[in-house]
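A single chain, nothing else alongside it, follows as structure tokens in the form predicted alone.
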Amino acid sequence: MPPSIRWDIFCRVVDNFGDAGVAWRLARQLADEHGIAVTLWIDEVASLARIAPSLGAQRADQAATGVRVRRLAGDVPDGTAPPDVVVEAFGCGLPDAYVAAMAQRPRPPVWVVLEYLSAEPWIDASHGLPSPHPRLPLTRWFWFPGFTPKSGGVLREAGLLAARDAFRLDPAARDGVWRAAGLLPDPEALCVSLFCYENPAVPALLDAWAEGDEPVACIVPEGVARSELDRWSGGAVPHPGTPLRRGRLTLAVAPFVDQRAFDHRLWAADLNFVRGEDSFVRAQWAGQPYVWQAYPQADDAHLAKMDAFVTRLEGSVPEGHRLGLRPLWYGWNAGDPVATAAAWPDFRAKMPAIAVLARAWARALARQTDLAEGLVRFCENRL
């Protein structure tokens, strides 16, 4: 696209930072590979700015790596032109007026609600489909993040996987992450990334670590399941810096860190338990066993979208090479302890082949168009 071409993103927080990432993936992959000038407008920037420090929390307009930051607080303001291509992310809603602005143009901008990620089969018909707007000369586009080339594919930078093979190959890289959280683990030990919701489960895994016969180094965010590990440890949540050892596991608390240290926090492990969209998507990409928390829903509702996705995940394989993966997704997604811990020592004695699968997983994956390309030439061919 041309230079002059200008992009507004429009995100309303939900979950702290699955919404907010993405957002601000998508924003910095416009500017940085596409050359778009691209301002991010978001309720929550204190949010944002957990996990993209250049970024001032209290800042209403600001700019970091080629990306305006704008806070959303009720409409935008006055004066304020809409631009070429509007994305509606997650279906936030717009600010009335913006909208009013928008139908005013002689050429109303291309208007994008871009959905939540599902691996459900009815977003591939769903998907590049228009919805004319009931009052206003107006047309929003909707677009399907998923697996398959009908759908609008995930987030990945060029060079992705290259950064990760290299990553890899450079042992002081990975050893840098464990230190960086304060651990230098057993070179025995299983490294275990571990960012999820609220979830009682969590006491139940991490007895079956500490009992367990191999030792296990364990990093949690800041701040992340803080209730469940403060049950679990009688009030001894360990500090940064401070590891808390009971038996055979290690946990380490770490600040929470950029996109580009979580992504390298994710390859440096053996195993990554991941939640929402975000890190859900970089977990494949990292290309190591990891287990998935759907963002909770009423009525089990993300239990369903689990379930798709494991269906599809373990539908890349032969018949007779299933894994069984749902017993422990199913036990950490229901918040069951006991079918949590019941199903540990069979998913870890099945990771090596696990890990064969998500290797096989990404390669698949990257071979479909990702989601910010597939985007701009959409929205080139409507401009």
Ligand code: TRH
The other form holds:
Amino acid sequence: MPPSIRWDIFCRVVDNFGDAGVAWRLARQLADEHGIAVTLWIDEVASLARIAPSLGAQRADQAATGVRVRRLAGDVPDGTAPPDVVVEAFGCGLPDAYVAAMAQRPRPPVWVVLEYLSAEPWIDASHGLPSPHPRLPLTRWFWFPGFTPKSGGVLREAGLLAARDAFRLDPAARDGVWRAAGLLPDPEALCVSLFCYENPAVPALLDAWAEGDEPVACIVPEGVARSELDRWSGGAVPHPGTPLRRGRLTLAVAPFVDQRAFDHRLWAADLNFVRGEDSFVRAQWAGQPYVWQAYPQADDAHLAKMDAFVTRLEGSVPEGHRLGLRPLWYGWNAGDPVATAAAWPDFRAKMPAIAVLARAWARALARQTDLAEGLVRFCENRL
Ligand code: TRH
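Got the form predicted alone; could you also share the form predicted in complex with 2'-deoxy-thymidine-beta-L-rhamnose (TRH)?
Complete assembly follows, chain above in first position.
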């Protein structure tokens, strides 16, 4: 895109880190790969700073890795000129005065609502549709991230898979990840990255590992599944640098790191438990076996989202070669300790085949246009 083109991305953090994580990743890719002048307007700068430590949590206006980051507090400052493209992340809503200024531009900005990622089939028919503003000469376009060519795709920056493969060929890099988390590399250990929501099935899974027949080394980000870890450890939740050992399990609590270092944890692990949206996609790019905990929703809507993805993932191999991922994924997403513990041995036994499936899935997904590229093309055609 011509260097004069400006994009604003708006993000309001609902909770956790995914809203900020996706918006930040998109902003950086647009700047790095498409030469776009991007401003990210975000309400909770502190949430973003947890995963982008180069940012000052208290600063209202700053720049990092080619992106301007401004605190969104109520309306944008008077006189803020709307850009050529506005991305409203996750339908977060734009300030009224800003929308009015958009309508007054001779050529109103392209306004895109970035939706949450879903594997559900219906999104293909909804992706890219317009919705005229009820009062103003503006149109909102709906962008549905997904796993099919008819969807809005998923974020994948240039060189990601090559960087992953180079990392995997470097044993020192992998060992460095475990040492940084306070764990001594053990070539015999099953290495697990555990990033999940509060989940009643956590203690049962940790018990299965502690009582299993192989060493297991597990990294848990600080504060994740805190109450379950507290219960499981009898109040002795490990702190960063002091792993807890029980039976065959060594569990280390590690500080949050930036998104690239988080990728390295996923690349260094044999098995990744991930959650929400962005770490879920990053585990797919890591190409190792993974278990996804969908963001819990009322009326169990998250189970439908999880099932839609498992259906696509399992469906990517011929009928007779399916691996039966559902028991562990269902038990985990249902927070069912008994089902999770019962499903673990079979999942563990199938991990070599699940690794082959994960790599094939990543290769196939990488053949699709990435979200940023597709979005840039879409907007270029409407500028
Ligand atoms: O934190 P999340 O649960 O965010 C969720 C989801 O995005 C969900 O879809 C949304 O509805 C909800 O927020 C409001 O999970 P997610 O999506 O994996 O985002 C975590 C981000 O944090 C991701 O970008 C990875 C990043 N991260 C780091 O950069 N470093 C770390 O150490 C850790 C643990 C995470």
